[in-house]
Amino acid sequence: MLAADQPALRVLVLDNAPPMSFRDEFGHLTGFSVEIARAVCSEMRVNCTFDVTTQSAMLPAMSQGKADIAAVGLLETPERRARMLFAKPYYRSMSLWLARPGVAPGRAGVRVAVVDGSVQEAYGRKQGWEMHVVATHGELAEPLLSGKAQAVLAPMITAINLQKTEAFRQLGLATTVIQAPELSGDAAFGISPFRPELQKEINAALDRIKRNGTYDRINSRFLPFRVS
């Protein structure tokens, strides 16, 4: 067990990816992933400091030892596995394509909004799609509302959150699950390659918060369905 008097763990989070990670009306960091990370830190009996990052900056920071944990739902990719470790999954993810009915993935002339540094961006580039890249998940709606993009490729939970706004719903977009292995699967926290001992502790803490009901309470607070 990690001791509480050890130096605080440095935890990276996003701050504009609701409902997973965002700032509440008081400016405090919260969201499903943030609160799971807090619960894990509590179970490990260690102090954690939370620093905001972006999807694109997260991997370099982790691989260089600038942070200990990336409290972001990350799908494992060969590039990510080469540069950091992974905790056990804490939910399953898939990717959704949102566009007007009849606008299929890969259609010529369609610009797709994606988040910089995401697996969705990597997939789009591999497919040769024209893309409009934004820095955060919270910025994905604007390109469609302004006409800069005609589709969005995003994690399922992000896509569902976009549909909560009336302006976005009025676009009348259809939703398609993209059946590609690199866009779906188990999502996990990243761990610094310089702190391999954390992997066992984090995994044990995740098991405990699932057994004691903490995970379910956080799930119910932020998400409209069960994700584990």
The other form holds:
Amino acid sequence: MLAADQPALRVLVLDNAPPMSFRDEFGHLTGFSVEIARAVCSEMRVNCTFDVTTQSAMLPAMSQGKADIAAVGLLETPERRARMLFAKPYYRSMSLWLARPGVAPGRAGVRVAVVDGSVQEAYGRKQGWEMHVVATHGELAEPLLSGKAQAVLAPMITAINLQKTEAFRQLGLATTVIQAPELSGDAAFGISPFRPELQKEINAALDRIKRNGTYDRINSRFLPFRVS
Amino acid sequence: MIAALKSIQAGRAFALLAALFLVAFGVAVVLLALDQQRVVDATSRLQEQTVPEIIRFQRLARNLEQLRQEGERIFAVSSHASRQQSMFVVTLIASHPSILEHPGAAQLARETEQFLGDVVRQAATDDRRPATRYDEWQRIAARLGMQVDDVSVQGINQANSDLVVATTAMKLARYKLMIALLLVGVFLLVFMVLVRRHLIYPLQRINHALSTLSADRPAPEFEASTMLEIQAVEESISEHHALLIQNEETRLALEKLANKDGLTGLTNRRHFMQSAEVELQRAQRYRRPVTAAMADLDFFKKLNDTYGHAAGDAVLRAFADLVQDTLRQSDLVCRYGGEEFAFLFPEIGPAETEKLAERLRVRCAAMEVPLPDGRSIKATVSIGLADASECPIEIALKHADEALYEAKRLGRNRVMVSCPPEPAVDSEPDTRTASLF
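In place of the form predicted alone, the structure of the form predicted together with the partner chain is requested.
All chains and molecules follow, beginning with the one already shown.
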């Protein structure tokens, strides 16, 4: 157990990736990942301070030890594994291709909107796609609405949020689940490579909140179905 | 084995028993601890693995239920956009790994997705179409409901095997505990029986034997004990008893030696005076007649001078034998000194005693004492009698001695009776003193 008088853990979060991490109407950070991180901190009986970052800035910050925990749903990739540690997964994700019916992935002339530093961006780059890269998940709708991009490759939960706006629904995009191993699977928090001792504590805290109902309440609050 | 048990050291026997008990009890404790460990393992598995698994099934059931709700919404709403949003969630749930890893749920979710996809596409062209397919949806919804139940129960059942393991271990532990307690009970019983039989009973026997141990009683007999220590104590008691008897015999021999005259075998003067004192007191208390006498062999100095001291001793021994042969069993006699003898005759007065003394005198006069050189010698005796029923022994003997002197003076080889003392006033204290002692 970490003592209560230890310095607060520095937790990195995104602030424009609803419903995973965002600011509510009062400007407070919240969302599925943020609340899970809060619950884990409270289970570990440590204070946590939240620092806002972006998907692309997150990995360098972690590898340099500028933060202890990255409270972002991260799929494990070799690149990430080389630069930080992973906690136990806290949900299972997949990536969705949203485009007009008939617009298949990889077709010439199709520009795909992706978030900078995401696995979707890495996948598109590997496939040699034309891409429109944005900094945050919250900015993914705009390129499609303005015609700068014809498709979006986004994590499942981000896609749910995109579908919520009337303007986006008007585009009449079809949804396809991309069955690629690097685009789906277990999503977990990142842990600083300088704090390996945190891994055990965080995993135990995750186990406890999954058992005591805290996890399911947070799930119901932010997401339409169980994502574990 | 039996032969080895015939005799055994108590310390070793009880140490062996204690060791056996420790081993048996230790085995029972280890078995119990193993059962307990199985219970602990089963419960920790329940907590660490099974409960999360149960929760996973609950989440799957929740997702299937969500699938059903989204389907209902597709039929309930009239807006195409709302249908599309629900359809989007249906697609996500049906593709989500949590559904895909459960074959039954995955199959049903895929069917549901295809059916609802059809319905949504048809509704895009014709708003009334969904109503015609509602019966079909009801059947799928019912199957979804059943699947929810199945998955829930399947989840709960995950706990059963852990609980069975824990319950079995607990039951086993209970039996083993009972056996262990029984074992303790049996060992305590055996221990108590052995202690009673081999230590307490023998100790009680030894205590009884020691408290009644005496030279007058036969040696105590012990049942054969298997305990070497007890055997040793019992042997010591028997040895002690033999020693007691030996001591008693020695004591009696020493007492005889102390009371006898070495030459004649008659009691000596000291012992005679003690016995006579007791006899006289008894006679005077019951006012019984009693007579004292003094006897002296005539011309004994001359006999010694003529024949030698050995001949004198032979005469003394022969006279002592004659006295013992002639007198009654109850009469007391001693060698008073030199050739002088003292007597006390209970229950007879001077007159009767005179007849007895006369018979002794006659037999003495008739006696011939053979000497080693073939010759034989004769001896006579003078006897003085005095009534002892009213005076102390010393006074009675003094009177008898006076009568003896009178017999000597009158020519020896005769019996004389002392004149009965005048009942004088000044003799009273003497009588009283005598009766006091």
